[in-house]
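So this first bit is one chain, no partners, the form predicted alone, shown in structure tokens.
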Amino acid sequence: MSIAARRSRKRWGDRRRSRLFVRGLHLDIPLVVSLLILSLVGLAILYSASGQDMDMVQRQIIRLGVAFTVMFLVAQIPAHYIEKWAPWVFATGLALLLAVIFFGETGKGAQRWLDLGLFKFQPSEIMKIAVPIMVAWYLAEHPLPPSPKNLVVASLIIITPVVLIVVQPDLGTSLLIAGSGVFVLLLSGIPWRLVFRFLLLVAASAPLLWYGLHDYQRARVMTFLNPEDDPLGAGYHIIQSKIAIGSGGLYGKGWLNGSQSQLEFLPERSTDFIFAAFGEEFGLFGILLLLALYLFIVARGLYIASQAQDTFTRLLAGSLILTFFVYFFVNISMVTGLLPVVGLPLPMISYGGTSMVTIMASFGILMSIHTHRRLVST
């Protein structure tokens, strides 16, 4: 054999060494490059949000660490556990719900946490992921598309923890956990036209909806139309949050040049609205490319479930997948005036750990379906 001959195999030998180390760790390279780089982009624009606060900077590093962690212990549990223990976790997840109601701590005017002696946590995090794992469960073990006694059944699965959601007040993960849910029903075959009935029915039910808001959530719908009408008041959040993105321009003002948040003029800079700053400071070819790869891992998560095996990872892959699609549109759709405030973060970008690592723990269930289904097909 040729010396040539033999480079060539011992690199292709090399490079399948590689591959089946990288299996055994359950990870989706794709996936984990480009939420490290989507991270990476988080810290650099923090660091210029907070005002240069390292201290904020290192916490979200730490934040990080126990996040992407997750992510790597969730990718190791193969998805058939998965699929067993997803009554045991919604019943987990309602019954945290129900103990915040008689046990939780209050804070901002809403009950919404837990206090555990070591550390605090929103019991409605978990249902981001229950919520559709159980839905998931319960329609892979029937026909579909479901039939109306199902969809009855799984319909109730979801409004169930949504409602205990609703009264803590939190209006906005109450939404996003319906959405979980409501996604896995799509994507189970209903027909359009069943579809297109709900939808008439919320628009005719929007006057008794509207008067079942309180009355800092009708307060953020009216300054959502005119935000105008009090500048200084409920409108300024919106108000410096467009000035500071339209200031950016074509390229923007520069790392650690916007004058919006430097000098704080910009509310919530580090959490909600820090895709203001990252506008003001990078411009409108700044967030093409932030919006391309966040687009670039939904289209990755998309191809991962397009890929399962099974009904119950199917539908499992393609909610969670459209939830964090729901994550980021929903908050830069806020920021920019589209849509009112409701208080979710900018995913991997805004400062705050509990939602990151429910986020990570969703990629390590996406990670787990496409690698444990990788290992059984070879």
The other form holds:
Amino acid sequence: MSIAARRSRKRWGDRRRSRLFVRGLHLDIPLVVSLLILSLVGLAILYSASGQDMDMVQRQIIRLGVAFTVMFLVAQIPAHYIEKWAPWVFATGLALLLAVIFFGETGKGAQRWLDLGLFKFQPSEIMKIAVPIMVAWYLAEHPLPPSPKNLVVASLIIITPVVLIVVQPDLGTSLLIAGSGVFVLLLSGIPWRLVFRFLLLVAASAPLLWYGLHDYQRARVMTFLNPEDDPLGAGYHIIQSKIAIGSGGLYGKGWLNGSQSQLEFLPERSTDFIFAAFGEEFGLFGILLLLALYLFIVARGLYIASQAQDTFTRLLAGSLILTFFVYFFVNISMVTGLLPVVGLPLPMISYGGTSMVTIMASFGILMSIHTHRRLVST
Amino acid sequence: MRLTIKDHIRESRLFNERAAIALAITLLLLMAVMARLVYLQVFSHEHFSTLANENRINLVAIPPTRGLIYDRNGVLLAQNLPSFSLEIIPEQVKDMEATLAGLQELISLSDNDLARFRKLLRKKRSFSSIPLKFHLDNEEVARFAVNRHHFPGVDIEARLIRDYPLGKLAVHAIGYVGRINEEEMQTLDPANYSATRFIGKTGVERFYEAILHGRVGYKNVETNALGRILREVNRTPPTPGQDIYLTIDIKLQKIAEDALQGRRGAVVAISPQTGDILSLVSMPGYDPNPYVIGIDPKTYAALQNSPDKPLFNRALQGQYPPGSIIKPFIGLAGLEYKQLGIHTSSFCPGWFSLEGDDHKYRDWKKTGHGRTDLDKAIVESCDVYFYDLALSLGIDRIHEFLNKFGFGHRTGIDINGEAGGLLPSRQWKRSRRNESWYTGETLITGIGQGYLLTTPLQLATATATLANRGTQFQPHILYATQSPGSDDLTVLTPASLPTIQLENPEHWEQIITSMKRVVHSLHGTAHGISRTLQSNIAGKTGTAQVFGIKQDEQYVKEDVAEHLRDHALFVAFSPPDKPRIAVAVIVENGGSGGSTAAPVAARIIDAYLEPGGS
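Alongside the form predicted alone that was just displayed, please also present the structure of the form predicted together with its partner chain.
What follows is the entire complex, opening with the chain shown before.
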């Protein structure tokens, strides 16, 4: 396609100036608006859950500002650059993970951080994006559905960083990263019977995995299975969380009126368990609206993926949005007691910055994919 | 090359198919979450609401205010003072030593405070708060308040602390409260005492615990997860304990204690017409106030180990041989059992011996009293006369008669820990010692020695009965109760005991006449007090041997160590015809009753009967 042709197409599509402007910014309005709404809801509930702590809210606003800026900047990068850089991004990520093992900072019993002087950061965050990029890049190079040989290579691409993160140890993140890679495989069209065989294998090796877990991880699983065993110890989080959500009822206790969060019975109420604070104060109807918002974002993401013009962007967009889904689904399931407690924040709402920047970067990629489409029919 | 192999349309279709499946799975999972939320928020809503409220709302017990104690004229004896105390919840303190050192810089803590705290620290459970220092002044409260955030687990509590404004005065009657111990915890109603920290340990405080304590109240408070109380939701106020009025006349009590100052001994003054205990003195006393806040070990050890035994309530628990005090009662028994007429007399050579036994039972007067009748025997306290009388009465009748006056069993006064004394009998000796009764033992019982033991309270009540010509009242120390908020006193009616009926009531008068002459006649053993005495008194002196002297030895006061000297006793009542007060006095190791015990009784009776007096 010639440059002239593209220009003419562009002119043809520029019927509304505002759309032109937004196009020029490479933003996807439905996503931006829903992410903004989500952020505002998050700030409101954070204000309540933190006990009206304006300092925390301000810090969160700054983080959101940074995250949206990152999203905006990433959206400016055309997807084919990302495709071109894929191996380098992945290689850098791997190198940083190795660096963590050798030079990393230890915090809370795990070695996850690199101290870069100005700030600390977790290289595993890079991998949340680098792994799907790499897998999508590799699979897109070859015909789909992938051949067994390609499947093995792709699996190695996934497993290598996952293992490096598991040893930190950071089970939650490594599972998330494995998931983002696996989503690429699933979307690439690997045969279902392979999927089922793999699931059977996992089920069969579950006892082995159990012994590979750290004590605290095992304890978490036990707590999940029976939180009432230790109501003031390990089970306290989940019990108080269920009380918060359950006592919220249909309509909730009202903003700033949740006794579980306001009176500090709910632990981690600003961070991982903020959903329980939300459920307590806004009730089932509030949750329905919130879930609808999340669902809309996921649906929009999948739409963008399906509209993507080549295999790489399609796989990448699909994987990123499904990873986003896993984020909030796992968080909500954990807070409501459907899944064991793993330290995953509720995206865009939980207090904290690291994962938010990564998530917004992936939305930036989605927007880039959507707005850098060459407007030709394939 | 790539283009030739890749089938873009097929790949796109394959992707869309997978994306659709992904969307479907997403929806399915969200529905599972929704189902869970419906379960939590709709079906289990009530359950979790209850749990949330249980989290939030705590039932806190409110201690009732303890009833006050007054004397019979409304003088305050025990009150509740607001006091700030520094308290520590050990569980919430990370480094106890550092905390104590830090507090030491703000608030001066004495070694006693620390020692007491450490003692409680070992005993108490770690989540209950332990007082470190009581009665903080305003400056200390302010200094701590500013620095409170440095001391998690440490707080200032405002509570009412029992206070005895008169200190030592009447401590053996009033008693004191102290912290509830484990043993007491077992027997208490846990609900009613859930907020109470103190319980009556001795005296009236203990006996009338149920009346003084009141009923616990409750409040529902909203607390946060740290247990800090945020607001009160509702309350059921506690019912304060009732105020009580004692029969004690504190002015008289003070006079009695002053009269006994510097001595070891006891005084019981009683109203014969009602059984009201007007004074109950055991000397030396002690200050009850340190017991309330938890006495420090040093002071406690000093009190416990003192040879003067200040903690020992002599008036109720001290058991002494009554000595000659018993003689009027034996004399009365002689008249009642017709062993002697009013004018029967015998000769006293200074000793007495049983037929076929060369043991000499001596009279206190070596030279003897000469010809002696009952009157003279009482006035001069002739021992030989009563040896003879006791012999003719026999132990069985002595036991029967003295028993009616309350000797040998507890009076049942409303203070715990009373001793019963000992009124010997054949039966008692057989069952307790597995020996038969010897006649010689009858003789010495007749002069109040041997096995016979009495408490000062028993002597006072028996004297009151004698003064009353046989009409007996239950001795008691509770005069009246007053419900909180009410102005009306509920005055207790005196409980009468079976009256002692004599075949000839004239016998009362005869004995009482002799007892008047003990004080008011020239030869009376208590004649010494008559010079300064204002009132008309009937009395009897007594001397109780602390250790036996051998057959041929003479008791010389100066040769005997102070604590082995005789106890001096005196009982009296006045006016003799219509008695208003009966008194028993014992001065330990005081020597003779007439010289040390009688003046004490005289001062009490004079003060009580003085016009415009109590």
